[in-house]
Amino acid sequence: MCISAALFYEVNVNKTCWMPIILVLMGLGLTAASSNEPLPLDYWDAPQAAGKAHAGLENNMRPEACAQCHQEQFNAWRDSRHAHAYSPGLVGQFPAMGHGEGNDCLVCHAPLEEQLYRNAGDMNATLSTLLENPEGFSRDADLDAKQTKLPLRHVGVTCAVCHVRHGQRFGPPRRDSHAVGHLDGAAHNGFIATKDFEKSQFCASCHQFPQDYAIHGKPLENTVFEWQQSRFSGQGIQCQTCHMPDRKHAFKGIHDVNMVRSGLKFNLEKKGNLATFTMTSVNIGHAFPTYVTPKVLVKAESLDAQGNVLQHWQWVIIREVAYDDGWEEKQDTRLMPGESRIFVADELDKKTGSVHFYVDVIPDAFYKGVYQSLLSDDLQPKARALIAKALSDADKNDYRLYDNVLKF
């Protein structure tokens, strides 16, 4: 799920939705080298993926219909965010908003045309649908399955989001070929392949809000600039490069705990009576974390023989953004590309005979303070629920990164 629901849903003020900063970006023009054949510069207006040039299964805009010839990419696919970006906690916020508001959110979680609210009515009667189906595709992708009669809107950002305009298919060049524009083959009439899909400015348009919104001069999403403003820029590795490997379509991030520790170095040493641990970002492109919704908390005890706790201590990286009579930045203490930063437990108690450091990662910090102040309010029954699973599946997604004791 995207900020735009959780962190501009007014907690302490009037209850309604901000309009999502990621309208700004609609319009957003890719940049081409002139070996490139760029994508169409109304890429990302208004994005409709339905034609009239196919029939049957080639304009079926769903991901079950891709997965008879893509099974490698829609099992990746399934399990992903973008699976899941229409999800209860967004949703469940809409029926106070509206669906106006809605499809503003819907901008970057349901991004095509046909994934729209066009009505009240439409919006309402996915309360019971999402609350019926919480995986709004089959994961068989059983063509029969109940779940492909749900309107489109349900697998959030699904292929036809990123490589289908008016039932033409884009996509990135063939592996064994550089050739750029309309290929020929038997599957779709061809395709329009271009480098840009393989640039980090692609993911722009739902992962980088613009200037005008920001907070101490940073929008709430920076995420391409920070990468811009890295060594990783530079040296030609782009988003694609960490999150989609070898075209793998699973887009892991915060959320997986295999993919956040190989970003990351840790170094634990005991320096005279002091326990120093070091964190280095040395594989991620952007701030550690990226966005304003997770917590990390770095904690460190001193234990005595027995593994009694003689004293805590705990640091928190985090980009911290609250509500009050308008945004304001509380604290960034997130790591940039590159950096190290040292964690100190000291004037240990003489009884000391290990410390512990262990690291926890919530990558729905920011979230759960919503969903548990929405719970605190009076919700339609329907909407009540879907928050309250969101806020369980929340609590599921916490990990420990690091583990280590260093003894003395």
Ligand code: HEC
The other form holds:
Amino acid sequence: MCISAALFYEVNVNKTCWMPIILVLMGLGLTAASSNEPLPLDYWDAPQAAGKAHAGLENNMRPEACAQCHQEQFNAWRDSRHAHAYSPGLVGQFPAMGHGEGNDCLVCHAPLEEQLYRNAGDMNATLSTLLENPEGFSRDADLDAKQTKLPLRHVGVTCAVCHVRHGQRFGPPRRDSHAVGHLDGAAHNGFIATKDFEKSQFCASCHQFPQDYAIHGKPLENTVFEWQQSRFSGQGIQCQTCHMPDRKHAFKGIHDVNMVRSGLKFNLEKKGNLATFTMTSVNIGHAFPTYVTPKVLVKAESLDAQGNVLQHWQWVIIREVAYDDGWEEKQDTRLMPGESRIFVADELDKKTGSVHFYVDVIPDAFYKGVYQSLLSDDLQPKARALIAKALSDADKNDYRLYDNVLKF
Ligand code: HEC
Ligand code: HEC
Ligand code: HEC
Ligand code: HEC
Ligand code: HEC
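What does the same protein look like in the form predicted in complex with this ligand, given that the last one was the form predicted on its own?
After this comes the whole thing, all chains and molecules, with the earlier chain placed first.
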């Protein structure tokens, strides 16, 4: 499911009319290349090998090992979704699929060659290991902790997935310099600095599906394309600008209420006999939400002076898809970057004393449905335990984004 920039353009661009533009872009690419050392072309080709090339600690691809020298990145990463990508909801589906298909999922969830399943036994052993160790790493970076003996796949999208190939570290240029290419350093034979780490395309192999997988013209994951269409790409605002501010590794997204609030503006207003609620996407570099998995509910209620509910309204913000002998898009009501949407509570009851507006976010709405349907079928006992855990974890992720009252 990997996708390179080249493939992406090939499938999206009408070649004849875009040819001159492509040539100009290629020209720009050449100029840029002279001040950059690009990532190797096969950097994201599966399977990616972290490999070994050093001695002792520096050969250890566990995040706890990196943490001995890169504590700050580890402390942020350990609470991110990337650190938890080898999850019960993922792994609980594997026994029914087999280890080969499981590996197709790992290309985004735990993609290193060292993380893939070699055989069915490997996959089966993981079920109990994951149940016993919900977190595949030691939080305090203790290299002697029992978790550090677990197979590398339990650390999901770990440091080495983004930074190490064949023992060689890759990273962005140092903060205080533009120097690119191989730079000497006090450990692991230095690193290769490349500005490709600062660009949205870096995230594409896992956050953008190819156009061939389109449903209703749009692939299930279309984040990089949505970003390219937004004002942010023109202004040089990359995924990293918003998701790794000051190079921090927290990768906050729809599961974090403050992150979501940072991207939206709300306005609640009385207009005569109407209550209007406006939601504007001011700082989100793609559709809100970008994936088909979350669901956002906007609700309103009119109440009388005693607080009794008189009327209610509900709207949904979602890209809803369903699988029935092929994927189908049911509706797409997501907010595009810059878009304002007005929700109106009208024809208010004469006894209305106040109107209440709420916004609820269900980040894992789609998966909850998947887990419920899996649980209603026959499941291998350990797979059942994992899926049940995934469902209860997903339930805990729901939150109220907005809550305000307008007096009448
Ligand atoms: C023994 C200490 C040590 C260990 C262990 C270690 N590193 Fe490093 N790392 C360094 C040093 C020193 C540098 C060079 C910093 C410099 O010269 O700017 C560095 C540089 C880097 C850079 C480049 C930073 C930049 O500015 O772009 C990356 C990325 C990196 N390390 C990743 C890792 C990963 C991933 C691991 C674990 C698999 C790891 N390192 C393990 C010490 C270590
Ligand atoms: C192209 C990359 C990619 C592939 C391949 C992929 N996923 Fe994911 N997966 C993601 C991303 C990104 C998210 C987070 C956003 C979302 O929820 O869609 C995610 C989220 C999930 C989640 C919810 C979060 C969690 O970990 O509990 C589950 C479950 C999941 N994927 C299962 C699978 C399964 C099963 C497969 C294989 C059939 C698979 N994924 C293949 C990228 C991928
Ligand atoms: C999903 C990919 C991804 C993962 C996982 C990841 N990083 Fe990074 N890392 C990046 C990117 C991208 C940058 C550059 C961000 C920028 O320039 O805005 C970066 C930057 C760095 C830097 C340079 C920081 C600086 O302040 O100059 C270091 C060191 C580093 N990462 C180490 C780690 C370690 C250690 C881990 C695991 C605990 C890790 N990374 C996990 C993508 C990742
Ligand atoms: C201008 C800031 C900004 C930029 C640029 C941006 N994002 Fe986001 N992103 C956000 C905010 C805010 C949220 C939380 C609201 C939401 O879920 O849309 C978010 C949410 C997400 C999510 C959560 C899943 C979901 O369904 O919303 C993912 C994954 C994500 N972004 C990936 C990316 C990637 C990959 C890029 C680059 C192609 C990117 N983002 C660019 C601000 C940004
Ligand atoms: C190797 C694949 C891979 C790469 C590369 C990658 N991601 Fe992810 N990312 C994932 C997966 C898988 C998940 C979902 C983890 C889960 O919940 O199971 C995820 C989740 C996220 C989320 C959390 C969304 C939420 O639901 O809250 C954000 C934000 C995000 N990624 C941003 C980025 C950015 C920015 C980059 C590039 C710097 C990047 N990712 C690179 C695989 C990747």
